[in-house]
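A lone chain, given as C-alpha cells: the form predicted alone.
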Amino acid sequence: MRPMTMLEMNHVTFGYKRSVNVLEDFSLSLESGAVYGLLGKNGTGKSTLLYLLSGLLRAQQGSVFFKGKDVRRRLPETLGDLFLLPEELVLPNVTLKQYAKMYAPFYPYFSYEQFFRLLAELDIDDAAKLHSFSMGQRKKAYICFAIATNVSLLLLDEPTNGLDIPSKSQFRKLIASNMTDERTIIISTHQVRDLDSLLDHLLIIDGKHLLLNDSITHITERLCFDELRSGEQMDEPIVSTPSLGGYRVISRNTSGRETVIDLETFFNAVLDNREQIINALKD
C-alpha cells in the first residue's frame, strides 16, 4: 500500500526580518512511514523549517498542510497529533511524573506504560525534580515524553546535542524501535554521524532553498560509497577526501554493489558539488 502524504509544504516564504528571507518559495511533500534526516549548517533555516511544520511560525506566502489541515489553524485535532522537541529546553521545576500529568492530556494518544518503560530503559528517575537533571539528561527524558505522546508527525531539532556517545546509541535505538508506518519523524542535526544508520530519507537545505530531497535507498543504488587506502586508485571518483589513513570516496554505482551511506562526505558533496551529485543521482 502506498504511504499517505503526511506533510505538505508549498511555495512558503518566510523571514524575520521583510528585506530577508529564511526560506523562500519553498516546497516540499512528505510521506508517512519515514525518518527524514533535515541537514544544513548552521543558521539555513532548519529550525526555522520545523516550526513552520508545526504552525507556530506563520508564512508570509505560501501554506503548509498536516493531514489536509492548515497548520496555522492550529486545531486542537492538528496539535494533538504533532510534537516539537526544540533545541533549548525550558522545563519547570516538576517531577517527571508532575510534568506528564500536566501535558499529557493535550495527547490522545499518549501512552503512561511506554512514557514510564523508556525511562526506566534510560535510567531515569521519574520522581526526581527536572531542575535537578544535566543538559543531557533532560533532553532524554523530553525525548521519551515525545515518544510518548504517539503522535504521527514528530519534528525533532539537534535531538543529539548535549548527549554522550552511549546516550547518541540509545536514542537512534528508541526512534528504531518506536517507529511505525503511521509516524513521520524529521530530525534536524548538523551532527550527521549521528544518524547514518536511522534515516530513510534525506532532505539538505542551503540558503533559502531545498538542495536534496532523496531516500537513502535510490543513493545508496546509484552511488557507492568507499574508503580507500592510501595509494588505491579508484576510476573517476566523483567526490573524493582525504581521510586518516587514505581517502573517502563517493563515485557512480555501475554494478549493483551495495555500500552504505556515508553521511558526513555525501552532505559536503552536495553543499560543494551538487550538479555532479544531482546528475548522478538522475542517471
Second form
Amino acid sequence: MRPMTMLEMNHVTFGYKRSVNVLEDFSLSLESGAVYGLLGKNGTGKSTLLYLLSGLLRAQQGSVFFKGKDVRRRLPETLGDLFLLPEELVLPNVTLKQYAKMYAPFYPYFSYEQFFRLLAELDIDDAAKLHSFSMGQRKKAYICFAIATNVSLLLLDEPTNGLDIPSKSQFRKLIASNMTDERTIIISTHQVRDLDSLLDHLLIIDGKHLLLNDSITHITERLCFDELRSGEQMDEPIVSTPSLGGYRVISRNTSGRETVIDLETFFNAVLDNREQIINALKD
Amino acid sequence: MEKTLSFSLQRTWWLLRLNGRLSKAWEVYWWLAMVGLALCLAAFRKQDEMQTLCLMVAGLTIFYRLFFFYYGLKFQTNASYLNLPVSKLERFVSQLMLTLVLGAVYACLLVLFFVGARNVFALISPEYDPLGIGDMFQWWATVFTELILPNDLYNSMGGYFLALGCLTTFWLALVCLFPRMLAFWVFMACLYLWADLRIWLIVHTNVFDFFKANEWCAVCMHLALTAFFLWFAYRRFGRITLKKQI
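Counterpart to the form predicted alone, namely the form predicted together with the partner chain:
Once more the chain from above appears, this time first in line as the rest of the complex follows.
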C-alpha cells in the first residue's frame, strides 16, 4: 500500500524580517508512517520550519497543508491531530497527573493508560510536581505526553537536548515502539549521533533551502559508509574525513553492499560536497 | 451543527479550566501590583513618613510580583499553549470570561478590604491610633473608590461592573497587542493617565457632572468602549506569533 501524503508545503517563503528570509520558495512533501530527521546547522531554520508546519507561524508566501487542510486556519480538528514539542518547555507547577487532567481532554485520542505506562517505563514519578523535576525529567515527561496524545503528526524540536545518555537510548526505544503506519514523526536535531538508528528519512536544510530529502534506505543503497585505518586505501571515495586512527569514507555503492549510515559524516558531506552526493544518489 | 457546538462549548470549558489553573497565581499577583500602584498614587499625593514607607513596600511588591506576572504570561505565549486545539473564538471567550470573573472578584475584594479597614479604624479612638493608620485607610479607600474607579459610575453597581469590564477588556486587548512585559507597563501607564485625566476633567470641565446627570450616556459610552476593545482584542488574537521566542 502506498503511504499517504500527510504534509505538503508548497513554495513557502518566510522571514522574521521582511528583508531577510529564513526559508525561500521551500517545498516539501511528507508521507505517513515515517520518522523524519530534520538536520541543519544552528540558525538554518529547523525550528522555524516546525513552527510553520504546526501553523504557529504564517508563511509570507506559499501554503502548508496537513491532511489536506491549511494549517494557517488553525482549526481545532487540525491542531488536535498534531503535537509540537518545543525545545524550551514552559510547564506549570502541577503534578503530572494534574497536568494530564488539564491538557489531555483537548486531544481526542489521548490514552491515560499509555501515558502512565510510559512514565513508569522512564521511572518518572507522576505524583511529583513538575518544577521539582530536572530539565531532562521534564523533557521525558513531556515526550511521554506527546506520544500518549496519539496524534498523526509529532513535531519534536531538539528532543534529546538535556537528556542524559541512558535517557537518549530510552527516547529512541520509546519512539520506535510507538511508531505506527498512520503516524509521522519529524525530529529536528543537530545532534545526529543521538538518532542515527531511529530515522528512516532525512531532511537536510541549510540557508533557506532544502538540500536533501531522501530515505535512509535509498541513501544506503547508493552509498557505502566505511571506516578505514590509517594507510588503508579506497578507490574513488566521494568524501573522506579524518577520524581517530583512520578515516571515515563515503563512496558509491557499486557492489550492493549494505552498510550502516554514518549520519555525522553524511551530514557534513551534504553541506560541503552537495553536488557530488546528490549526483551519487541520482545515479 | 449541534455536535459542533457541543464540542466547541466543551473545549471552551476545558480551556477556561486550564486558564484558571494557570492564571490563578499570576492574576492574583497582578491585582496585588495594582494595590501597590494605588498605594504609590496615594503616597505621592500625601507625603509623610508612614506613607513613604508604604510607597517603598508597594514598590517592592510591584517589582517582586512582576516576576510572577511575567511567568504567567510565558504560558500564554508558549508554543504548547498556543497550539492547543481550540479555535480563536473559544480561546478568546475563555480568556475574557476568566479575566472578567477574576478581575471582578479581586477588585471587589480589594475595595471591600480598604473600605472595611477604613470603617474598622473609624471605630477606634484617635488616641489609640497615634500613627494615623485609620486616616491612611480612609485615604486608600478614597483612592480606590474615586481615583481608579469612576465615582459617578461606582455609585451604581451596574456602572461599576461596566467600568471594570471595560478596564479588564482593555487589559486583555493590551496583552494581545504587546505580548509579555510591555503590556503591563502600557496598562499601568494608561491607568495612571486615566486617573490624572479624571482629575483634570473634574477640575476643568463639567463632563462628569453631565454623566452623573445622564447615567445612560455613561453606560452607553462604556458599552461602546467595551465593544471596541472586544473587537480589537478578537482581531489581535489570531495574530500572536512566536516571533520573539524562536
